[in-house]
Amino acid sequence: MTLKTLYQKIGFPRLIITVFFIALLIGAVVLNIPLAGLWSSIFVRFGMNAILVLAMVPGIRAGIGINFNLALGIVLGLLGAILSFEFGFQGATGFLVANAIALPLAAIAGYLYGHMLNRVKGDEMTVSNYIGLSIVSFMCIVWIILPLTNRELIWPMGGKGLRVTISMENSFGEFLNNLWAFPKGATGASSFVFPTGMIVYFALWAAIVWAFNRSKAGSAMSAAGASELFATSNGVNVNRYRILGTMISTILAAAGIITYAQGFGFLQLYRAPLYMSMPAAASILIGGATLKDARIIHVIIGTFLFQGLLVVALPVINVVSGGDMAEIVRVIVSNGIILYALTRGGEEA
């Protein structure tokens, strides 16, 4: 494989980001900075943020475009924790309960949803950030008015409304991080610690869509995404699978925000879900993505170029500024990595 194969392979976009992840972990080691717990950071951030890019896929897929409206499903999921939480459920019991609630109800609302897109042909990714936007704003109220009497969901001292952050300490909080992780034992921001059960939680839901991708039903639903003038003349209902990728992509957003939430150890709510669907978007173009093509090995790439970014690049800027400019270059990087994906994500890997 010549060189101009190998960069038309891996794309320009890729490549930058590539180059910039591997001097930034240069620079970690000038700088004596341990690459163990940044390895550990990047693999559980990996695990926490993958199949809300996975999310992606579907609508990808299925014509509808970068859903932008993750937030249908972030919400949903956060209810589906909240009430898991006021049950009073715990650890393996707690993220099945979760699930349980979370994703029949994300699937009902992606039906709605997608009924929605079909009349707005042309505009989805357009029209999905006022929805998201308003998905957000009404679900403030409801977070107001949920009549629940956990102490630790609810403001104290008589305060009315769900906290806008709220320990999973309590819950299931680093129920995937801790399952089967290994080594046993290893502790200290310097040391390597495998999440082995949410990288193997991602995996099950990648062989999910995966299976479907290849299946009859995923395959109509390719076409139709792909050509809705070549899919119609075959007898494929355009509509209906613009519906199904909808809906599978907001039940993967509600499975993937308890996910993060219980790696992150806190449910963020209130405005948090906005900041959602931004860095799944940039994470799946990163990794090779386009606005009609979207595949498994594109989440991968993008989310553990993207999270490795992120991990790496604090703790060198950290060192080098003396702490005083830390937050400042992770807003600089990771709104920088949003951009140049956004702007480049329609092009041809």
Second form
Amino acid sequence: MTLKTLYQKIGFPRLIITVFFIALLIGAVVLNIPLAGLWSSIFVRFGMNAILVLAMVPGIRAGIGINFNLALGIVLGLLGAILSFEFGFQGATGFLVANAIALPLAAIAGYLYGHMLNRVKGDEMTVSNYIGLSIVSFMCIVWIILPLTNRELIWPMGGKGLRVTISMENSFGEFLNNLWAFPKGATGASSFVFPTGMIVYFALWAAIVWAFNRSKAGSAMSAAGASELFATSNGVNVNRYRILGTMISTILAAAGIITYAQGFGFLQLYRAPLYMSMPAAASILIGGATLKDARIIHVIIGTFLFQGLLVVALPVINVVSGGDMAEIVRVIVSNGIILYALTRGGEEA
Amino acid sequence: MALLEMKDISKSYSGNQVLKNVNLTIEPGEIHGLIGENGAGKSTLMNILFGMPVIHNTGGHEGQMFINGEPFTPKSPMDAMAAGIGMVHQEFMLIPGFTITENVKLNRENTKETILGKVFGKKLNRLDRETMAEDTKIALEKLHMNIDEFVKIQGLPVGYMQFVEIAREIDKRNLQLLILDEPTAVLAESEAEKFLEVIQSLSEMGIAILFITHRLDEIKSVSHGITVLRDGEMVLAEKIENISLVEMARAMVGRSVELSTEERRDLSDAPVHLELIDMHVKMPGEEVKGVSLEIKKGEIFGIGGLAGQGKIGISNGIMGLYPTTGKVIKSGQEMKLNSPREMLDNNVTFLSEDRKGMGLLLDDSIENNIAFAAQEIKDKFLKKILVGRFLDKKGITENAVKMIEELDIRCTSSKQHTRRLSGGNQQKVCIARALTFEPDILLISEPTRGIDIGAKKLVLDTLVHLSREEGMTVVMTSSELAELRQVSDRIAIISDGKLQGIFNPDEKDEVLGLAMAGDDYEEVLNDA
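Moving from the form predicted on its own, what structure would you give for the form predicted in complex with its partner chain?
Following is the full complex, with the preceding chain placed first.
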């Protein structure tokens, strides 16, 4: 393989980010930042975010583009986690109950949302942004008026409305992180721990999506997404498959935020769900997806690169500049890569 | 001296010769008709005359042009306009929200000097609306139009828009030659008559008219001279009084190349396979306005006609891709209309004229393209694992490899995406999908458009094989009469959305030519 074809295969954005990532790793070594801890953080953050990134796949394949409205699935995932918390479930049970409540709700919401997207064909990505804003605002009201009683959920003073950030220490916080984690007993920021449970859990969802893509329904859905004319003339009900894609995307968003929250250890309510779509979209685009084509491998590469960049950038840049540069890097990378993909349209991003 | 002389004009697009040594001479005040089938080279000739960028971007042309004896080499439409050539395009170039005056005077507005204009240049001069309105009125009067110049274009009848376009051209003071590209195609009959009168009065004012149309009777009634193009060659240039409608039709269709035609067969006893009753299809630009047909089992049924007359709409309507009314009956059973799925479930498949839009998944592999219809409708290439049905990738590849060999699809592998294939190979992929689907009835539109000779032969041979050996019913829609004649058992000619007649493929050129122009041979003979 010549250098040129290799370059074309990797693509400009991935090349830049990979080079940047490696430069940061070298920087970390030079600055004596312990790499073992950084690698565990990368794996943990990969596991936390990958399902949210995976949620982009069915949306893109079904032809609704990047689902900027992950917030819809996210708020329902949060609702599931909160109710599970309220009922006092912990650990594995808590995690399962949260999903059992959230996923069916997400399926229903995704179905309705899919119907709506069928009425705004061609403008899905614009509309999904505004739906996201509306849903999050609406849920701000819901978080305040939900009649919950658990003292850890509601404001300590006044006793009405949910807190902005809820610690999951007494619920199922870090349940997946610690599941089958090895080496056992390793603690502290500088030692290496592999979050087996979290990675396996992601692999489970990825396998489901992968299998779906190879099923008859998945194949029909990609055809509907790739060319509405082709699909229609070959007897595919395009609108139905767009709804299906939206549903799966919303369900994955709900499952994704529950995984994210348990890894983070906190439930973030109110405006927080708004800030989840952009990094997820950026990740899958970095991974090599376009506005028309997305695969599991894009999710894995993209999430790894994007989260790796953030994890390594934080200590390295903070040591070098002294300020909170890591957040700025995150914003520049995520918005930049989305802008790049949008200007390239359906081409290779 | 002739107003316009075009000498030995030749033009090829990437090796494909579209014009060969065409000559055209127009006298001042002459109405000159230019006729030819779709793809005969009319538009290219006009693009050359009008200096369209598409000509220069593709390497220019050969031959010379003279206006009033002066050499004329337009580099852009601006040059052509400066030389006194105006053109009214088939698609209107009008701004709906502007008034007639504003459209007529667009970018040529009369202005009055202002201080702003003196300081910042002429673009900031004030519009002289009175003069603009005056000028427009004069232009409209020349066209016998009783309409106020301050009316907005939006909501005007189509006929009026056409006249506004012409008013804009004749308002240009130096206009010597006006090119009209299919001007009457969009007009109702009464409007068309009025339009022809206007053309004649323009001609009396000394403006020469180059009139492109496929309505032969119109040419016959108004023009002085006529030029017929066929396959890029000038086959006839004659004074109108020396030529009859029948001769014009024969020259237009002609048989340029003798193709090996199949032995004819008699299918009159075959059962009816597909019946259309009073079918109307609302397909933009190809509307079908009530067609009834009986298609026999196992025949190749050709559908011909000129572009925009509705022939394309028939297959699209049967397949349910555009809103359709009427009845479609397959083997005695009435089909649900407007449902592609219903037709596919009943083993009818369609290869669209819109190959890239409807016929292919451009960013998917050849093998997936080939397997898709059979997999979606007939559950082929699927295997059941636990709860779901999954694609049998191996089966899909094997089938594709077989098809690639059978149809000689030139590709790097069955995994190659279809976007980078040539037109001919793309069409073969579409045909492979239809073969894999194994339909009873195959609808195919423009099977050889945009593909090379070799692929063309293979495609047509495949259709003949399917019909004669496999007993498949094939409905083939094509703009190329020659290929319809080569393979069809019967040819239906569609004109103005209606069935003009069903003909034997060996019918005389002039009969088919007149049918395509919407005229009846017998009537024309009786009139003459």
